[in-house]
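Let's start with one chain on its own, the form predicted on its own, as structure tokens.
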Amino acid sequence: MAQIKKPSRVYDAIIVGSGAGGGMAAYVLTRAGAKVLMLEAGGWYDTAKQSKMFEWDYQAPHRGAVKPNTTFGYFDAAVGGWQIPGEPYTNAPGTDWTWFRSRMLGGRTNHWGRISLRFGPYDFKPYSRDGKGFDWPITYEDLAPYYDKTEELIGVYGSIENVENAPDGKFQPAPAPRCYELLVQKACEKLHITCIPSRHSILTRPLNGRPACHYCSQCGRSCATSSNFSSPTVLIPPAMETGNLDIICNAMVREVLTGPDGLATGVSYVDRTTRKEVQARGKVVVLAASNCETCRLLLNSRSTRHPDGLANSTGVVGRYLMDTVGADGTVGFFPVLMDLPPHNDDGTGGMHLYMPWWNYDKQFKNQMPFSRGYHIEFGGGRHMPGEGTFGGSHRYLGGGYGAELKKGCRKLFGAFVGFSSRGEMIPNDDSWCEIDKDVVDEWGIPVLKFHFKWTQDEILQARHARETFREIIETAGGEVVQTAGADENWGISRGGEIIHEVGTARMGSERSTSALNAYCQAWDCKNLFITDAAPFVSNADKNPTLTILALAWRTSEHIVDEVKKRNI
């Protein structure tokens, strides 16, 4: 029998995961004086030393093109991807789910899009509004103070707009729109589509020793100057400065350990460097491994007191898995943008304008064919050209060679704009995950099996997005050169493809229908908390990271209060 290493030290809290939820829990708990151990499945990641934001595409193999082991190109700051050797997952027959994982300190906060949108009042009470899905046990007003604190800590740019169900925040100034963005905004005005400055966690003013963004636009490579938000640059450093945080990397957590009374006593993990089993002990356990990994941990944490897995006495763990509804790849060609004189087209990584959902009133009056909404993201301009930038140019140039081809490409450079939607998925009974009883990973840990299905609400939403993209492009004087139609299900994304997966251990007001209470505390195990996206009850069209951070802050403050009251 393999020997299990059992340290004698008992931490005040053990946090599993170092991304948005884990980093925020560490930030709050250590500053409150708690001795904390953070376990990360991947290796150490130092953005200042390891970011490749200043390298040129021509310095990379194949000009930085996407390869099987680099999902978003050579420079993406992700150690992991859709498939990780030795760490499989499975899909049930008929399911097409894909799962992106990052094995590195800070997880996916190193390479996310930094779009930081608050959920609105409707998003916390969707069932009350249209009778579909479920209501959260909290309101927007409950979380608003934590949105405020989070935005002031991480730095979010935006503008005060008073748009329905798109709450304003504590913003830094937004960067000026680019040329092509102004063109699209004018078209939206004619169509009565709201188009406002976007909201990103990227600094436009210095903050807490972090410099403002220098507009290299390479946020996806992680930021060497800490000008955008990531857990290793904003949350973990101040936690470490307290002297209260220990971090162990390459710790693949197997399960949460519990005592005879059913309470959590710590976790068991595999040291990936030695392949030995180790136990860590803590008075409180916080799971923040990302929602599906957290679900796997709960379901694999079986004991006499928790025979169906931890926090799962009602069988709700694994249920109501959701992703964002995506419709990517519609591209418009705008002749008016051809052959423009050189002009300043730089800025932050990603868009400077976006379109929040604008049809709440029609939906409320049952004038739309689907429930819930989406927002529009778009991108173009003269960003640094790389592999594939001039793909399809032969349609306009008719091919060519040498100097004449270069002249033609320069003429087209910046004349194309791509459009995407990000929409709400309503939780359904056909989308869930469970432990695959026949498959384990290379660490001997049982893996997840996924079940997933879009409903007509999501498919019709994708159709509406495609039709809206066409209206915008043609109103702006452009031509649609690429899109998806009915024969392709309107190009709706695969489940998991947008990397906004949430749910599987939802919070609720009733113990009989939820895994966690309104403070993300397990009903069945009062010293177990979750601070990633697993507690989400719904998945609004807003990108989830800002809400993960705000909810994690609220949960962590509750842990501190409960410890002070000696309730845990």
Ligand SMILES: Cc1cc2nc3c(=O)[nH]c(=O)nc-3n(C[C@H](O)[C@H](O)[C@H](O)COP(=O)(O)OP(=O)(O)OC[C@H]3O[C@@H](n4cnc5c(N)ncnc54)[C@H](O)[C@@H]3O)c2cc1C
The other form holds:
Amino acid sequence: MAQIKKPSRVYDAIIVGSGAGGGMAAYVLTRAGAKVLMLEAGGWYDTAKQSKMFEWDYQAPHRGAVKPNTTFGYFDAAVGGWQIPGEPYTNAPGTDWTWFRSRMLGGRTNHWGRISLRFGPYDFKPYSRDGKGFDWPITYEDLAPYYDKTEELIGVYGSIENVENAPDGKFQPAPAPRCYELLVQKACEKLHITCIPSRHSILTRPLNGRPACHYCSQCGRSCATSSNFSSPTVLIPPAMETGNLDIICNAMVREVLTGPDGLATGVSYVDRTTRKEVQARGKVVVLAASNCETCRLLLNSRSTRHPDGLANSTGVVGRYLMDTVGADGTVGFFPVLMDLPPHNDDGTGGMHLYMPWWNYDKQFKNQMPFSRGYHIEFGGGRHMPGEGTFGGSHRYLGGGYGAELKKGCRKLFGAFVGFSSRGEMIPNDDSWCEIDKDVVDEWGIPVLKFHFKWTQDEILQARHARETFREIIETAGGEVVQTAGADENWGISRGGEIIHEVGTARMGSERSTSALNAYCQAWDCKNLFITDAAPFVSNADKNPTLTILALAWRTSEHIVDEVKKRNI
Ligand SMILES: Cc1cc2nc3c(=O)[nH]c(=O)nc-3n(C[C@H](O)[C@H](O)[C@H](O)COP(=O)(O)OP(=O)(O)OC[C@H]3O[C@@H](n4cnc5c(N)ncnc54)[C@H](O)[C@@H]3O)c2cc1C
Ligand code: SF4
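Now show the form predicted in complex with this ligand, given that the preceding structure was the form predicted on its own.
To see the whole picture, the full complex is given below, headed by that same chain.
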């Protein structure tokens, strides 16, 4: 029998995972004086030393080609990707789910897009508005103070706009729009589509010793100057400074351990460097391994008191898995943007303008063919050319080589703009995950099996997005050169592809239909909390991470209060 290493130390709290949810829990708990152990399955990541931000594109081997371990190209900071060797997952027949995981300190916050949008008041009560899905047990007003605090801590740029259901925040000034963005904005004005400065967790002013962004546009490489938000640059350092945080990397947590009373006593993990099974003990356990990994941990934590897994006496764990609806890859060609004088469109990583959903009124009056909305993200311009930048130019130039080809490429450069939608998925009974009884990972831990389906609401939403992109492009004097039609289901993304997966252990006001209460505390195990996106009840069109952070702050404060009151 394998020997299990048992510790003598009992921490105030054990946090599993070091991304957005784990980093925020560590920040709040350690600053309140708790002694915390953070367990992270990936290795240590030192952003300042390991980021490839300052490398030139020509330094990339194999011209930066995408490989299984460099999904978004050689320079992307991710350690992990769509497939992790030794850590499989499976899909039920008919399901086409894909799952992006990062195994590194800070998880996916090292290389995410930094689009940081608050959920609005409607997003917390969607069922009350249109009778679909479920309401959250909290309101926008409950979370608003935590959005405020989070934005002030991490630094988010934006502008005050008073747009319906896209609440303003505590913003730093937004960067100026680029040339092509102004062109698109003008077209949106004609079409009565709201188009406003985007909201990103990137500094345009120095904050807490972090310098402002120097507009290199390389956020995916992770920011060596800490000018954008990541957990290892913004949350973990102040937590470490308290002296209250221990971090163990390469610790793959297998399950949450519980005592005879059903309460959590700690976790069991595999030390990936020694392959030994180790136990850690804590008075409180916080799961923040990202929503699906957290679900897997809950389902794998079976005991006499919790025979169907932890927090699962109602059978709701694994249910209502959601991703964002994406319609990517519509491209417009704008002759007016050809042959512009050389200029620099780099700016912050990502767009400087975006279009929040603008059709609430029509939808409320039942004049739309689908429920819920999407926002539009778009990009183009004369950014620093990277590998593949001029791919496809032969279609316009008719081929060529040498000086003529270069001249042609310069002429075309910046004349293409790509459009994507990011929309709400309504939770449905066919989208869920469970433990695959036949497959384990290389650590012997049973893996997840996914089931996933879009409904007509999502497919018609993708269609509307494609039609809107065409309208915008043509109104701006451009031509659609690439899009998807009915024969391709309007190019709707694969489940998981947008990397905004949420749900599987939802919070609720009734124990009979939810895994967690309104403070993300397990109904069945009062010293177990979740601070990633597993508690999400719906998945608004807004990218989820700002809400993960705000909710994690609120949950962590509740843990501190409950400990003070001796309730846990
Ligand atoms: C390319 C890309 C672009 C994105 N853009 C945006 C965007 O613009 N806006 C937005 O809101 N969101 C975006 N996202 C999504 C965003 O990254 C996630 O929502 C966010 O990181 C989730 O935070 P988390 O803490 O739940 O999980 P993660 O950040 O994934 O962190 C989870 C951590 O837990 C660790 N872990 C997992 N299992 C275990 C285990 N068993 N034991 C120990 N540790 C474990 C993992 O190794 C990981 O480090 C993007 C993601 C990607 C990849
Ligand atoms: S664009 Fe700004 S925030 Fe992003 S990597 Fe460059 S300097 Fe950092």
